[in-house]
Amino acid sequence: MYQPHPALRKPITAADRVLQEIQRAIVDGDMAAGSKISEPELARRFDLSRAPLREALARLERCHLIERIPNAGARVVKLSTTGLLALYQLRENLEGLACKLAAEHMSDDEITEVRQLLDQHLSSQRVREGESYYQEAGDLDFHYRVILGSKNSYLINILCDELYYLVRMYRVQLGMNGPRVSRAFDEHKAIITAIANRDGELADLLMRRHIAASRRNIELQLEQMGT
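Could the structure of this chain by itself be given in the form predicted together with a further copy of the same chain?
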């Protein structure tokens, strides 16, 4: 699965491992949204003490996958339409900025790599038509690369470490796939082209549209589930 981001932090601690496991469990819906998190129970389940577990919980709160109340415990975050809207409002803006900065700061080599990545996605997509999971990963891969290309450490931290698990949670639990998949590839192509042309303004615009389209797609899915 996706590491926080090309993290230099080599030594992997017990807290890291349990963090990844719980992250995956929440994103995939194995831990029900809104359900209470019991520290003693999780400690038993993952066979470690509460100290590293609490470290993991602190980081889960940081990426908005759980909500903690002092002395009262933590709960798995609940998906909501307003939450989705707020999240994507922010994403449009931040990833737009990331594109603008990427157009300024990405090296030619990095751009070439992203293009190769897209070609690779296209071929693998043709093979596994409709396979939602790999598309999901591929899409995030593209966004990751662009975000890293911004070279703004705070922006990278917010998008890759703090917001993306939530984004994935919405996508995974709402079962995103369908016809938007192929269109998304075209939009990715257009974005990297704008970046390659060092046209930050256009790259910004295209990314905002790309994310807005994705948001509408998810909103639709949410409404569908509501009825």
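Beyond the form predicted together with a further copy of the same chain, can we have the form predicted alone?
Here we give the lone chain, stripped of any partners or molecules.
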């Protein structure tokens, strides 16, 4: 049975709460990429004292959503072609490995749940028309569920803690449109079928191709923006 990763569970401390709120604001673009971080402004916005705010900012830095620039302070990370390529090279290899391990370790019930998740995606969004394919974070995200299915704690920590929200930032702000939407959905279906068939090599290959195609889609958008 699926269990949410600790990073996606309900916040416990004030720092947990503000971390999740700032994560959401950065991923959704409410805090613009490249914008300066003002601790006094954030403290007022989230009604928080400086100590838990600084703890939250330190955690955001560890998951690469903010960066500290010498003599310029902290800023929201910028979306760039260079950053995308570095991130997606790593993602392609690690998520491919996660698929290979998921084919070995996911239970039949977990596979059924992921297939049901994809059915929900198809029924609740205009995937076939190429209009949208937005996935919420955590248990409603196909990639997140497959990563957890690897049952490899080190891989899960890297992909679900350290890199997850930076990946989501690119996916949400520079997401899919047009023919890529329905193709991405079909690729998800093919990946879970390979996992269900316990064909780890094929699942690995399909995920690598899927992420490479997503990277090319986002790269094109960045080029059009001149980033």
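Only a predicted model underlies this, so the values are computations on that prediction, with no experimental measurement involved. C-alpha atoms forming the largest set that superposes within 1.5 Å between two forms make up the rigid core. Numbering follows the first chain given and starts at 1.
Relative to the superposed rigid core, the position of the CA of S35 differs between these two forms by 2 Å or more. The Cα position of N71 differs by 2 Å or more between these two forms after fitting on the rigid core.
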